[in-house]
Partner chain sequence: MPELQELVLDAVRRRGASYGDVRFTERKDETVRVKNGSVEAVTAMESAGFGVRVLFDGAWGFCASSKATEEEAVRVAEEAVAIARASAGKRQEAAELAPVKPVRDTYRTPVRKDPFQVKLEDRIAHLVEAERLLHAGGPIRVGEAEVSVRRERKRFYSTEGSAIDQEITQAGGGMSATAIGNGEMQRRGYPNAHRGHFASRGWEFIEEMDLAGHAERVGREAFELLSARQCPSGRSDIILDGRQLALQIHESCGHPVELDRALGTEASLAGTSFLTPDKLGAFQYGSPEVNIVADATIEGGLGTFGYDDEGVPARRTMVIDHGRFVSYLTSRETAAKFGQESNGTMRADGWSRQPIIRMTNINLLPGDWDLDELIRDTKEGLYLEINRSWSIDDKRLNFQFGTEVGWEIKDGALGAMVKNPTYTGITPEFWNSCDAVADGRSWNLWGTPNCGKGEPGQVARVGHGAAPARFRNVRVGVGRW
Amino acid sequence: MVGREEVLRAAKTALAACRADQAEVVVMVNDAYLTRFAENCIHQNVGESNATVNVRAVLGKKIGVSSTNDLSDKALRRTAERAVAIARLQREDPAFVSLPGPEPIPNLPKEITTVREYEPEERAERVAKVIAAAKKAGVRAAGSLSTGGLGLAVVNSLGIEGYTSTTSINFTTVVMSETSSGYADWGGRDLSELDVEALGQVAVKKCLDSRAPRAIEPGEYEVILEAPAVADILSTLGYLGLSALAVQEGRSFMNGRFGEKVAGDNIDLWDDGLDPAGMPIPFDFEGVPKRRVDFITGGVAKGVVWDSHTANREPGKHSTGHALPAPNVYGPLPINLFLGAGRASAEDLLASTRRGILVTRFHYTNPIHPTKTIFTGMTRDGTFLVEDGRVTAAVKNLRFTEAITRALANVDLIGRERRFQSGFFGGAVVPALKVKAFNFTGVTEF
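Output structure of the single chain, in the form predicted on its own:
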């Protein structure tokens, strides 16, 4: 992967060529490697190296953004000039005040570099263990193992200059029979912590245990949510209402409720981009240092994340280091979510359930009512009936329609072990949850 010096050189070259009142350059370079398998066969082994340069030019209150993946000096200068030309054609943004100025950037633990030395043959050897387990059980495995490295630089005309690099690993598998499926996944930065064989066994067991599922009536049930389902819920909540822009636009469930109860006493939810248990990064895409933000403490609404644009709209507010790359219509978003752990074991969660549903993960979740945090989706890849503290049957997948805040207000028990779950952008470190009331509204044929 292109190193620190070359990345910063490219950023500074583009910045020097940007003849604007203010300017910002974001350079992202990445190496990405993927081994994908299906029907118990590896069918793809690919790698990609790429770079993206974003130039943001500010002329008064007009803003233009241009990008390229060409790091040559000629392309960088052309991209900077194009950003200025685009800015001239824009309407003024009355809420824009300024790009952020420099602040001290915190240090992170040293990057784990073994990912970049991980050869295709080694990925294939790991994946083969899952395939072998599936074949032995007479079922079919699919999924992927990806590894990658990212280098990020942010510079601007006000003096910001930051560079960081990180690595990521993601493994996912779905194991299927004619009437069932099972799921397992893992995300992290250190290959030594990835046990593909154990994960494959989890997915195979879920698949075998959920064969010939029976239908149950929709309704309100106790529910045990495993970590992938919990991460899905919290990522949806972050998207819906944990952003300052959502509050400013009046579409957050936090509006008018700061300092009030919005969840159970046992719920602590925050974002921390510096915690090594997640996927740490020291600054955001404006070069502002990451700050921990507490959203819910003891069930009480506390705060939301900010970028420079939303913070400049209100006196006394400051960016918390949660800006996304420009142009950005989403506003700041939490991408390093944490839910506080409890004391319950997996056995405790089961034992506390009289009659309920165990959910491995959700699929195709979508918001319905943002301010009420109502969302809907399907269970998938391992859904089970729990009766008198034990799993008694596999059940057909169910559609749910539920308010996230209601679910968080009904959390009975919280698991003591937390897992990192990667998401579309960032991820979450979460335990399993036992919820005493969760609303299922439909049943599928599988």
The other form holds:
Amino acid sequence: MVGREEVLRAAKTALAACRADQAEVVVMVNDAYLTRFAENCIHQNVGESNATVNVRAVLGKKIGVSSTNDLSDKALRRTAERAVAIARLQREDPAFVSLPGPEPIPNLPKEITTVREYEPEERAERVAKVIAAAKKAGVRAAGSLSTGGLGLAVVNSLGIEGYTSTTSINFTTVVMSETSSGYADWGGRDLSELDVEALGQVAVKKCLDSRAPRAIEPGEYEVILEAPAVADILSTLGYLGLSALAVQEGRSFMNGRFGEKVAGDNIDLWDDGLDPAGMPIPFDFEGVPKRRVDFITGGVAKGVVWDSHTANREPGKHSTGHALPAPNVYGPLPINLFLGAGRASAEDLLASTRRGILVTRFHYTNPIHPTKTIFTGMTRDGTFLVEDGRVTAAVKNLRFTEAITRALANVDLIGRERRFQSGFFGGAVVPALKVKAFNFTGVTEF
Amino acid sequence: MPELQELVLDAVRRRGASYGDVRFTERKDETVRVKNGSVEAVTAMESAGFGVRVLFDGAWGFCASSKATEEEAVRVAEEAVAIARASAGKRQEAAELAPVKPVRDTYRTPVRKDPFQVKLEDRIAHLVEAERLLHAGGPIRVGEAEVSVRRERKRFYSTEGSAIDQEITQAGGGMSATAIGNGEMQRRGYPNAHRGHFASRGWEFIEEMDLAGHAERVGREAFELLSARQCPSGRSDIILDGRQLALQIHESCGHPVELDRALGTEASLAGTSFLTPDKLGAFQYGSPEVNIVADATIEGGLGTFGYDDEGVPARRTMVIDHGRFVSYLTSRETAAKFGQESNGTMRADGWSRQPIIRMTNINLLPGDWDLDELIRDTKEGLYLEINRSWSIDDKRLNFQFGTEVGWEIKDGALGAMVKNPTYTGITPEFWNSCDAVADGRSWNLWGTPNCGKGEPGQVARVGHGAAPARFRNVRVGVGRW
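Can you switch from the form predicted on its own and show the form predicted together with the partner chain instead?
Full complex below, order starting with the chain above.
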């Protein structure tokens, strides 16, 4: 992968060529490899080297953005000049005040910033172990194993200069029989920590246990949501409602409710871009250091994430280090979510359930109504009926239609183990949840 | 000095690959976005690079790079073979390719007004005026308008002798108004939701949309939705407008007829398909009113091109014939498993991705109902317009969709507006409940710029032609409100 010196050199070359009142250059380089398997064989094996340069030029209150993936000096200069030319044609953004100025950037431990490279054989060997476990059980494995290095530099004309790098590894598998499927995943930074055999066993067991599912009537059930299901709905909630832009535009469920209860007493939800339990990154795409933001503490709505643009619109507000690359029309986003752990073991979650559904994960979750937090989605890859504290049957997959804030007000037990679930440029560290009442509105045929 | 493609193909052959291709892609995007009177974003993006795909001992390898130098061309070619070699021992059956005639050809999207030649300040002015008028219809909290244009040049070369040079030009955009009040948030879009409407055409397409001419109505309807009645719950006959039907076709027909899904190779991410190979040719997917084609040849479609990314010529394929499932979307590899030729649906998202099976323009053919007559023929029901939310299971059976707005139908006439409409069903039951499709006068080819699939993720641009159609006895108004 292109290294630190070359990345910073490219960023500074573009910055120097950007003749504007203020300027910002973001350079991202990545080498990404992915081995994909299905039907117990590898069917896709790909690699990619890329670089993206994003230049933001500011003339007064006029802003232009231009990007390229060519790191030659000529292309860097052309991209910077084009950003300035666009800014000239732009109209003023009355809300724009300034790009952010420099602040001390936290140092991440070396084990986080090390870029590790792996050979295709190393991925293939691990995938082969999952396939072997599936074959032995008479079922079929699908999934992917990706390894990649990322370098990110942000420089601006006010003196920001940040560089970071990391390795990102993701493994998922879906193991299938004629009537069922099971799932396991893992995300991390070091391939030697991936216990592919254990994960394969989890997915195979779920697949075997969920064979010949029966249909049950949709309705309101107690529900145990395993970590992938929890991360799925919380990430959607974060995207929709936990940003300052959503609040400023009146489309967040938090609007008018700061300081009020929006979830149960036992719910603590926050973002922490520096916690090594997640996928840390020391600064955002404006070069502002990451700050922890508490969204919900003891069930009470506390705050949202900010970037410089949303912060400059309101007196006394500061960026929390959650900007995306310019021009960021989505506003700041939480990309390192954490949900507070509880004390319950997996057995406790089961034991507390009189008649409920155990959900491995959700599929195709989508908001129906953002301000009411009503989402719909399907269960997938291991859905079970729990009766009197134990799993009694596999059930056909169910569709939920539920207000997520209502679900978060009905959590009666929280798992003590938390898992990292990969997401967009980060992920979520979450436990399993037991929810007293969760609304299923439909059932499918498998 | 040999050309880069010759260096790549020579290296691929030298390393023992039985097949190889290289695709050089240069993509240029320009976007203007206006929000609440401010020009929120003006961007110009360029991305260029090349991807090398090889078959070694029956296993695929793919490697891509943004550095188009001689040294890198050879490195990437050799890496692609090394990657394939690592997979070769872990495959079940060797990939074989259905034959395709090598061609040397060029293709260019027909464009009347080159969108890149329209001055940026004119594009900005066009949007600022439309967005301003959104607010004329009522107190809108957020007004947004966007126009974006793309040009992609793709040069494809294979060890079989193909050399294809294509230039695809696309334009699109739209606007939306969001109203907030009474504990409600409602949005109306034009001409469609989710970034609007796109086509493989020039700036003339943007002008024909007439954003400014529709803005006031769109803003007014968003505001009116705040105080509209909640969509009733229960069972109802519904008429879906062409835009919602485009999304319905996309999710419940376009994806399940992708043969890679049906064969399980997308299982871990997007899922598989209820349309398993045993159903091909025999399964009654829908009623006899339902005729669906995959057509990459139709002029202006967002999924229209000259050749796919395996060098297979664009074509029109019947997928659902009078309700019967008759064909998948295929690639050279998957078609070979059925002893067929590819029907040309392999496309990659830019230079850095390996081609996968993608929808082209998946079109519901027009029926013979005049739309007014269709509404008059419906005693009681709902007319549902423009998608707002979408969800479907991983075999594409159980779906639930929400639309921006609904209109009650009473005694054959459109009546009151309803808010937060949703409907749900099981795919073949739903399509078999279709008893009427409107005729060509209300048929339009809609463009969807954001279809996600694959690992690593890829976004495809696809088209869906549809006219409004009626479905009987559908469950509507799902959930607690």
